[in-house]
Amino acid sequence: MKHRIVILGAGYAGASAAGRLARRLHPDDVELTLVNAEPDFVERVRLHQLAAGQDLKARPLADMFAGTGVTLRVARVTGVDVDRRTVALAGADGAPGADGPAELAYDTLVYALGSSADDHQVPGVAEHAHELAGRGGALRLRDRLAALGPGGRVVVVGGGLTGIEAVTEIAETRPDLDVALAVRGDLGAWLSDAGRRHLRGVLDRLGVTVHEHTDVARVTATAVETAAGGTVPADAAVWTTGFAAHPIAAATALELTDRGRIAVDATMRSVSHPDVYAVGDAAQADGPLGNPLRMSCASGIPMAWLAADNVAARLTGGRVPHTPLGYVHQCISLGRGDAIIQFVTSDDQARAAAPGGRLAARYKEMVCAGAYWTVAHPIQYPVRRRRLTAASGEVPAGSAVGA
């Protein structure tokens, strides 16, 4: 009987793990199943472009994984039983099982269900604000922006990467709108001096009003209300204050961090259940100096590579890699013709260098396109389809992965 590996989620991390596993393990020994709620791969790093009215190319997962040996299941994950090693599935319409059985059994699980927008329990966010954590939210914001006439007021709440990319994209695409950005502290506080100067210059050029040191206490249908008692009028509020891990993990026996992310070791393996690996936003892994890796594509793909290589090594008796994960830069788009490339230390602290402008925008586009290409072309990985053997740590179907 083949060893059953189930990968949950086909974002940057899950799809990368599936493709790499297909190149590392022999198809006669393993059964790889990738579960995703949508039939298409979503380029999450481009959702601000989609919301601003740009069209993104369809990326069917079936085409991406054709001929790889990975079986695609289009279904929603409704539960994971880590004691029985099963995954409960339903279709998009709630029908049990979607295009197959309502339950999948696994021997090794790669959990990559990602994250959703974190409303921080601020009143009115769920009812009145738009989010950019998924394609559905981006499309709803797109429709709302399209319905606004000249002078329509848009307020983006949150000064992180998502907020900055969203506010600049909207302001550039719709110069007829009154666009504002509300940030809790200093604008671009994590950037170097050069990065902050360039960011302010672009926001000034685009006519974006910046409200610094602004805590948002409530969102209504027509305004954003601040903790200090102020009001910022908003015909459309966009909430970009961070992400929260997918809630499925919280209903399992997996050990979680205080942020609801799965606790993993340096090989991306659950610290409580050795037959489960977690990657991307779903997992909390440490960087080279013990700093938690941030939720990002830049973290998710390397985490997926490391998890896949460790699964393959443990199942085939190979050397278990312990590759430290770190950062080189943060690439921030500022509309289609500008960007900042903020160089950082391996633990994600800003260096002085932060080139910006049109060349930076081209580089940022190369990074986005390269991230998709990496996911969509698993054939790039060296073909080393190793066999599972009892002598080298083969885990027969129905038993736990060995330590």
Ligand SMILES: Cc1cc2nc3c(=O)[nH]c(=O)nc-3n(C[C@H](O)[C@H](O)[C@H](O)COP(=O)(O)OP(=O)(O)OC[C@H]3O[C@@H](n4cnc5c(N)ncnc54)[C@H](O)[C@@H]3O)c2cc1C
The other form holds:
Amino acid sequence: MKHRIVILGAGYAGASAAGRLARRLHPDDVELTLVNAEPDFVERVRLHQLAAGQDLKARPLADMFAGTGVTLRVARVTGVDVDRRTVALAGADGAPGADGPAELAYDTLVYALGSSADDHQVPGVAEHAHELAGRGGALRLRDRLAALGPGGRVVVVGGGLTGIEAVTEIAETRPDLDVALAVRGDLGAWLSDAGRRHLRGVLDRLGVTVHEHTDVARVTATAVETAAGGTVPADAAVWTTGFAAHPIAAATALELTDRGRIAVDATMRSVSHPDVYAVGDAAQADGPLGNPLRMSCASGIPMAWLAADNVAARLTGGRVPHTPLGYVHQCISLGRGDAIIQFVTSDDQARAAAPGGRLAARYKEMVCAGAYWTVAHPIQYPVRRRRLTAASGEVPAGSAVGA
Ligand SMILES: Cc1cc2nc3c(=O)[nH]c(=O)nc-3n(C[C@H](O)[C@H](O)[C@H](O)COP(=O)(O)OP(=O)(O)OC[C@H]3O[C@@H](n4cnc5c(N)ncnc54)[C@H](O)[C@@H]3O)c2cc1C
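Having seen the form predicted alone, I'd like the form predicted in complex with this ligand now, please.
Let's see the whole complex now, leading with the same chain.
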């Protein structure tokens, strides 16, 4: 019987893991199944562009994985039983198993279901605020912005990377709107002096009102209310204060961190269940100095490569790699014509250099396009389709090393 590897989630991390596994393992020995709720690959790093009214290219997963040996299953994961080693699925219309069996069994699981917007349980956010952590939310925000006339008031809450990218994209696309940004501390506090200066200059140029040291305590249909008792009028509030792991992992016996992410070791393997690997936003791995890697495709894609190489090494009796993961830069778009490339240490602390402007915007665009290209074209991985070994518990007939 073939070794069944099931990959949950075809975002940056899951799709990268699936593509790499297909290049590392022999198709006679393994069955690779990739499960995703949507038939398309969603470029999450461009969802602020979608929300602002730009159209994104359709990226059908069926095309991306045609001829790779990976079986694509478009279905929603509703649960994982890590003791029985099964995954429960519902079809796209929510009916159990509408487009195939309602349960998938695995020998090895790669969990990559990503994250969603974190409302931090602030009152009114779920009812009144928009988010753009997923395609559905970005499309709803797009509709809301389109319905606003000149002078419509938009308040983006959250001064992190997503908030900055969202507020600049909206202000640039819709100069007729009254756009504000509410941040808890100093604007761009984690950036270098050069990065902060550039950011402030761009927000000034785009006419964005910045409310610093503003803790939002409630969102209503017409405003955001601050902990200090202030009110900022909002026809549309956009909530970008971070991402939270999906609750599916929390309903399993997997060991989680206090943030609900799956705790993994340096090989991306669950610390509680050795037949489960977790990558991307769903997992918490440590950076070079022991700090958790932040949710990003900058770390999610390398996590996926590492997990795939470890799965392959363990199944084929190869050397188990322990490549340290770290950062080089943060590429922050500021609309279509501007950006900041904030260079960072491997543990994500700002260095002095933070070039900004048109060239930086081009570079950022290359990074986004390159991230998609890397996921969609695993051809950069050398083909080493090794045969499984006896130690893996799956003994193939024939040779020790395949084509
Ligand atoms: C607006 C925006 C801008 C960003 N910009 C950057 C950036 O510039 N640089 C950067 O590094 N990061 C950026 N990020 C963060 C980055 O997009 C995420 O960290 C990255 O997408 C995580 O990859 P992932 O594969 O873990 O999750 P995802 O890309 O979210 O993939 C998860 C996949 O799982 C699927 N899924 C979820 N639940 C289920 C289910 N129950 N059943 C079946 N399938 C399911 C989803 O459909 C999706 O395909 C940005 C995010 C946003 C929202």
